[in-house]
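The form predicted on its own is given below as one chain in structure tokens.
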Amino acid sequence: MTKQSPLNNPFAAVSSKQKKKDAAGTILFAFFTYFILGCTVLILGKITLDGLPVLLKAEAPFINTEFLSKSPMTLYEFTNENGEMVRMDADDYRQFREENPDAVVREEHTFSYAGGGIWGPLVGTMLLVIVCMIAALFVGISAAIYLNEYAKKGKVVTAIRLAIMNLAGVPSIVYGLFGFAFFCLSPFFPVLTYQPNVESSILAIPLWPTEGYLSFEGWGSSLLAGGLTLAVMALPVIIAACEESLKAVPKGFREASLALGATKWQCIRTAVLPYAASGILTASVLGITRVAGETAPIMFTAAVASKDKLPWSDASGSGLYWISDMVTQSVQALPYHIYVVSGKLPDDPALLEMRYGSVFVFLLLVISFAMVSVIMRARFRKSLKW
């Protein structure tokens, strides 16, 4: 047996120069690897060392609830009679005076948003997504399996591929200006309420037998034009993503189906949906996570800086009426909540506990949503093989 030449054989190494070269290139490939690792764990490094200590106590129950369990509130920094400095959330203040009119305070400050917790924000950023994913997931999931499955190829359906692809790439204050405009501003959308608004109201309907009506009034800034803003902007990364899912299950699953006597709903709920689910679930997730952490959107549409009570504290009426009200308030949003106390507030030290413990906190919530994706894919990959 001859021995085959370098010339010959296209895998075989020439000569200790290229050699070199496919080193050199192999420690190239794997410095930018591990430079983009770096650069991860160094910023999360970062968030993890200044935000834990804002949630850990030294005493029991060694985490701090008050911080997770209060809404945003101005905080106060006065000097004591023994020349202390003290600093007070809002309410402990107020109480603090009240029990001790003659207390001797000097050289008060106060920070707005930098006292009490972030439970307002944090309430408000899990109800957006919960109707971000709501309607993202039904609408983001039919429109794939449509132009998957049904839609025939040409030039209308390769334009709505484009249009998809292009919406993918359009900035988050576009979306935000688009859902001010659509969701907020627009009198066609009905509201259920007992007192129709008559200034903005273009309709109203009762509701017989109750006593409440079918106003066409609009949203405004509001829980529900903040979610569909969200969700309209997660729409391009869900279709895509689930496009490629569906793209993925072997097309003699659907010729064997249909040979059976299948109709087509039944073949793409019986021998698609099935094994299309993994990847569904997940790029859904991800993509309703990378716009939950969006500020523009809900800076227009949903979201404010204080707010007393929480939306279904402050609903009225019962039932339907109830659900109405609470989805057409304005909500507070982690989002937003950091950024009004990063960069709408002067730079001061009293406010780096809440900014710091915000953005872990925040942190900690994406990284939930990511795990939820990975766990919900791992499930069902070991139930479902081909």
Given for the second form:
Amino acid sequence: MTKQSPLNNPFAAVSSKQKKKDAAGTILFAFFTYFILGCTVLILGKITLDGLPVLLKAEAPFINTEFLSKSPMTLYEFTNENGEMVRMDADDYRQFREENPDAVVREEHTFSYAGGGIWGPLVGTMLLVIVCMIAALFVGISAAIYLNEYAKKGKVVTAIRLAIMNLAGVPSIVYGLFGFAFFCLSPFFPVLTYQPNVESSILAIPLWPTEGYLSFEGWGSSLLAGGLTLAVMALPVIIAACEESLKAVPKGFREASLALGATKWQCIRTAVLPYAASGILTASVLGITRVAGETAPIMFTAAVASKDKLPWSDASGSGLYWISDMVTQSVQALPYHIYVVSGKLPDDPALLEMRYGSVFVFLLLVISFAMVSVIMRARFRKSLKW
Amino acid sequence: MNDDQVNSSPSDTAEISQCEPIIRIDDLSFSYDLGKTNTLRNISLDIPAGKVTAFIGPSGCGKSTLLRCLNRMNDLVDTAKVTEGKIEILGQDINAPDVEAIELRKHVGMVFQKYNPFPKSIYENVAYGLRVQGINSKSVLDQAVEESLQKAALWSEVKDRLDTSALGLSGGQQQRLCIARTIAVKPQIVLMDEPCSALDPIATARIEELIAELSQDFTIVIVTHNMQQATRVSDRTAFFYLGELIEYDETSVIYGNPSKKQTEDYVSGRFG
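Okay, that is the form predicted on its own; can I get the form predicted in complex with its partner chain now?
And the full complex, kicking off with our chain again.
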């Protein structure tokens, strides 16, 4: 080597060929990395470019509150007496015709779902997430505590873990069908009602002194069925995350606690859970965020394309009966709404605004969920050290 | 102090004098894998009350395992099992079916190798053992915390910052806090599993002083891999090798005039 180098540089490159190969590798890896970045920017950029304008308007308060506060409805398009083309949603159109019965309306067209806003789907998605979160956290944390703290290591626990991991690989549509059969159709789930469904109820227990019944008739397409289906789907992620958080609590805490005469449950409650709680919560929120965006599981179990009333204004009865009626209402949901306006309706330019607007808001919603959990996690990591 | 403890415990009728064994290990064999191999084999030894007894021996000889048998911490290992013999503490077979490990551990406290205070305040760390027993009265806790910290020679250093996190203390202070936490429950016996192995020499010296003081109130069993430490702190020493008890005698005898060749080789530093 010293012979080849005229300056007697012992550190000169061995061969230019090797150098070129190295450079080529660097470029290749960099290319694919930036390719992914490019895709992300393209997707987000396109959605923001076409979706953001739907949410904004020219005059104060600059935010299109109607898009957020109205539910989807039919869009009317017609030409008025001045030859101008006018667009208005069903509510405004009805009002307009009532106020101006003699108005000239020519070349009238209607586009379903293209008018109004996304208030209904937004509310539905929120409620589904809440039901899902309550159920998934409760079941998931319990299962993780049992598996990690109580169960004896052995074949059974290994089999359970394997089963849970396999659950994570089940396609979402299968969860949807499972939820449909289990929560919606099977009559084993009770509702509180004044009028049991004669066809599906297998048992109706009169609840004296109220006039209602506890009727075993299944939940049908409902908030509860959809939320629980999502919860089942979120469980593998949540259980794994909870177990991870429990494992991260030093063994010394458990030993110290038990050696001081704490019972198993006291040990878990005072020396394990407080230090695992932050991890459990943030990871669980992340898991729930993932299923919140799913369409297939709620397609059969909860979501409907159109519904005039929100769950709480449609529920009747009082007290527990009202709650039971509300949670067994079907709802609109953002992912399903997007599926309907983008896939089920004839392609029409009038629908574009609704599509992009919905997708943009949905994306914003899911990203903010994820952001919250990531920020929470970062905070907790900083505050907990041992 | 010790006599108070004994009398306050309803299970004891007879007074136990200082020289009578508080722990009686009789032909004990112990396995970590349901009896396939015995980690401890046929160990018999009596530990006197009010004294400091040291367990010494090379790594893996079973000294820590035996210590953890004494407060049944080995219950945490699913496949752990006493295969033969028994351990009597205060005259009661501690592996009898009607013995509750939790109650046993209130009488037999433990200090661990790696100091492990909870990430709570200093006060809450010491009060923990009492709180899990359902004692929440502020005056009782205040008094117990002060008393325990004083006995652990930590009170003067932390009395002005009882509400700050225990993790802000130095390593030696944290270990003394763990000792305070253990004695707050008022056990008769304190087990110490290499309590100084994670500490520097100065902190170690302070803990050793503390052990000498505590031996007035508690029966102490200490596992150590530091032979000089055993000579400094203990009254009696047991030497273990490969799961068996080789020799057990007064510390001065073990170090000065051991009867077994293996003991002599070990204490003179020829192996281990």
